[in-house]
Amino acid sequence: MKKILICISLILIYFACAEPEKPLIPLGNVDYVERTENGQTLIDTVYHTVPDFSFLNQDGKTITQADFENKVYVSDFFFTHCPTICPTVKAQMLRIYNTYKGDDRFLMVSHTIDPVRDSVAVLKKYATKLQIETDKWYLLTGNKAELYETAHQHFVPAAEDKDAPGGFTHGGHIVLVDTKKRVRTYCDGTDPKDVDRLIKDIKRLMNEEFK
């Protein structure tokens, strides 16, 4: 009885000191807004969203968001002849296509930072290497500046530097986005434990939005 005792102890002392997992808050600027409805004032508290965007995909495909409907979806930024961190993150990138590509839910996208170089053919044939699906994760080109701005609004740095290995400058982020078009967490691309941790924070989201 007294080993019993001392085993139910135990266990709830587990579980107090367990810290909880913390929520997905949508990540950036918040806005309040006013409305009525009913007669009474109501306030809507509206997130930052990744705003609409059209680029061409591997397959010369015009993608735009409504491609991402009712869709979680990762994002990250790269360019093919990246000679640093790229094929690290897209060995990671990997990882997450592997453990997700059967789930319809869910769809994975690349942009290059290089469009210049990165044509829709140079895509393809990099997408022929990491042996992936179009309709599952889409490496996406276009106008350059667009493709800038849609990687600021993901928060992820991205700039053209001469003085850097390849000519651009960019992080090794990659970013979890719910069917809102709301970010909601990122991880380090280059570390295996934080890419573990995004692996189950895409389950966590998938559990909240698909109830």
Contents of the next structure:
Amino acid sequence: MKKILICISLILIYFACAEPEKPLIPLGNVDYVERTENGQTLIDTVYHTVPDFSFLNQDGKTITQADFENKVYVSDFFFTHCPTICPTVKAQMLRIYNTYKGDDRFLMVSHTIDPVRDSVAVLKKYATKLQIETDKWYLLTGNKAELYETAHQHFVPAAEDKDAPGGFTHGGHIVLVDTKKRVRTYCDGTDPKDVDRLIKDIKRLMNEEFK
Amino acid sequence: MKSLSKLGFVYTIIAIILFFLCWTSCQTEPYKQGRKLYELHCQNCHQKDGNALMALIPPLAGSDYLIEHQEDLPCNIRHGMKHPIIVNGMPYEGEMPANKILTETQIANVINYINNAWGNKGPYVSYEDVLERLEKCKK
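For comparison with the form predicted on its own, would you give the structure of this protein in the form predicted in complex with its partner chain?
Below is the entire complex, every chain and molecule, led by the chain shown above.
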């Protein structure tokens, strides 16, 4: 009898301590907006969203948020001459690509932060060498200020810095965005374990969004 | 008396565990400094598994180029590489940045690490080898 009790309490302790999956709460500032409906005052929760942009992909086609309609996507920031973390992040992005490239609810996008050197032609060559398909993974270039603003809207630091290796500083984050343009989570793109977690979170988010 | 022999038994077990811990860590890690330098200066591009990045950056694991160009390697590490090369039958034309921070000893350590990591079977390179090979690219 005693043994059974011990067993049961051990099982209970296990379940109490097992880490529950964290809900993917939208990141950033939250606004509460009052509105009146049928004479009743309701409060809407408004989350941060990524504003629209207009960039060129590796085929020279204009890409805006219209191209992300009904898609969950991951986003990162890089430059092709990057001597530091970018190849590592790209290798991890390739893992995500290989996991979800068959799923047409999912897209990937990498923005350059060095549009002066990273022209459409340079990005095209890069994409060919990475062996990625344009309609699954956009490499985007365009107006420098708009690219940096887009990085910041994804909560990723990016800036020109003459003292940094390669001339730019930026975060190696991979950011997950939902169909309503809300940033839901991100991972450290240089840490394979954190990327494992993101790969699971992508699946969770898609299950939640496309019920 | 009984508790004393018990204590002795525990000490023996601890000693055996410690011995195995030390022994395995020394056995599996002949080029530890080289690995640390690799992680710091090369791994971003050539990756932990030495397989690098598709057609953008050439692999070091199983690279025929690495084994065949041992003579040029110290210069290539110090001054970078920028000419098209063929590694295991695949063309690469990227740019490897110069590394002016590594000393001659550190270059030897990093070479010995990549020559022997991931199943590679490259030659041992001494500090004197590196000094001699760097003569070719002294400016």
